[in-house]
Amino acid sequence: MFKVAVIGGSGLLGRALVGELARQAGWQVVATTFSRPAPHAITLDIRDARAVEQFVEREAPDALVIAAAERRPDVCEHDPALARALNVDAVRTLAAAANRCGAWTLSISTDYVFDGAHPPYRHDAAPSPLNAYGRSKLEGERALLEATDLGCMLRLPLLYGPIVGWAESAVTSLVPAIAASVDGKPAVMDAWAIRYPTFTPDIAFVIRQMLEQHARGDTIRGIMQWSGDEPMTKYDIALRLAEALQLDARLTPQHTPTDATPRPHNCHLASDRLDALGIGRRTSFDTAIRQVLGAFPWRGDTAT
């Protein structure tokens, strides 16, 4: 048997994490919460060091998933106490916890611990992030590297997958605006940062691959990066969003920054030590997020 705890396995990733890898025969999955209930879910607060050290011994699993952060930059910006505490001390002390007991620790990172004025970015490339978001993720590959010689970091862009409500990633978040503007005033979308949207499923695909080398004795360990393929710009995924929704939405570009925390530009990363080692798996996105519409019914209520 062989046994993942998935840190965080309510969330975006997560979910899709927890289903891929509940397929796989001889596997046990145990997956934590905090926030959001799920079914068979325990509970987990990873902030209590305490509480994180009593459920890795009595788990004691083969490997770890830390798929828990938080991912929201204004948010980061505005409490970076909160940032700290989730995105560094947490990592630190479920990596050092899975170490004690012999579990490889696989965390999620981010592309925003590069500053996108130079892509795409290899895994050795120099960090140098531009918000507090940024910073966090890449204190907390850090922590991990240092608290764990059986640990890994995946860095990640923009994720999109099945959701519970609009608001659970950035691209599905799009919708409302671009539904309101059909008999509204146009959805002013942003034009100038480029993203690479990469489907969660894709991903658990990919860590589900991860975890089955190590499971044959063959453990990756070090910083790895996976991305989608196709740069697309919010405008663009709001065009094809509203393409899906077979919505004739009124879409105006904006071709320079605007947010208050800032962003890069283009953060592509390099998918190349995952390729070189055969794991991957891109679904294209009119393809995937046809998917996420489809299962999350259009009815014209953009309220959630």
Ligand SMILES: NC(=O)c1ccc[n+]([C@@H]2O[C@H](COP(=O)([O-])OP(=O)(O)OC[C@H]3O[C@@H](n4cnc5c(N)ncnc54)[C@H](OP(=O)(O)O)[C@@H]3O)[C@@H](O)[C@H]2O)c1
Contents of the next structure:
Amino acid sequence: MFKVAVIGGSGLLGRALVGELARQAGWQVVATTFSRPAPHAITLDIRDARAVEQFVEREAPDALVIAAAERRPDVCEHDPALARALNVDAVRTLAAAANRCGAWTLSISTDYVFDGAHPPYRHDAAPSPLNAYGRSKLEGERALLEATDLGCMLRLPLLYGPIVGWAESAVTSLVPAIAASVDGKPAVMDAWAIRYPTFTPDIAFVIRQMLEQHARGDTIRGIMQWSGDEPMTKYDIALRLAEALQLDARLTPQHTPTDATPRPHNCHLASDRLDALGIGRRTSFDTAIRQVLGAFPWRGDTAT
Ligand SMILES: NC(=O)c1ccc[n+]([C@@H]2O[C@H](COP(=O)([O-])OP(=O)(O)OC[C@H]3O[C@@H](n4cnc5c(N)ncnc54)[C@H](OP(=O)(O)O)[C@@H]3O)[C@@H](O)[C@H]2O)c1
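Next block, the form predicted in complex with the named molecule, ref. the form predicted alone:
And the full complex, kicking off with our chain again.
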């Protein structure tokens, strides 16, 4: 039996990951959640170092994947102590505890460790985060790699996938404004920052392949990166969402940044290290977004 602990199994990525791993014959998945208890999951606050250590010692997994984090840039900007507790200190505690029981730790980082001025970025390009979120995730990368020699960071760009509410992903969070523009004011959409939306079931597949390598005794260490390959601004994304939803939306492109929290222009991540290992899967945006919208149907109701 190959046992994997997924920390943050209730999040956007964590749910896709638990679903993918639970389908593997001979694998056992132990998931943790925090504010959203689930029937087969263990409630764990990763800010509680003792509880984290007890969890890892008791479960003794072969591998531990950290999908829990504070990933909202505005929250990180206003509450740097929370960002540090989740994105740095908890990663260190989890990785050190996993290392003591001989488990491989895979944690998730972000393209926001780069400033977005010189894409594409290889895994060894110099990081230069522009905001508190990116800084905390970069510190988390360093904390993990110091805490264990059995560790890997996987950097990812903008995520989307099956949701439980529109606001869960920066892709689907555009839907309420798109819908409101049909009978109201035009929706202004950022047409400056270039993003590479990446589908969470594809990432779950990539992580499963990385876990299989570890199970075969060929452990991946250090910094890895994975990205979708379709560049889009939020304006482009909104046009494609409106088409998929068959909404006659009125969208206005905004060609200069207006965010309160500074965001990078284009952090395209090179996926060459995983490509070289034959690891990867990319579902096209138009196919994937129709799956997402089909599973969370448009009811003319944007309140959720
Ligand atoms: N979303 C993106 O566009 C994006 C882009 C690049 C990288 N990433 C990275 O990808 C990873 C997954 O992001 P995501 O979008 O899936 O995040 P998410 O949907 O916000 O999920 C966050 C997870 O963290 C858990 N959590 C929060 N506070 C916790 C605490 N104190 N103790 C234990 N667990 C706690 C949540 O549990 P409850 O829900 O049960 O409270 C949830 O399972 C993160 O490392 C993020 O930085 C995300």
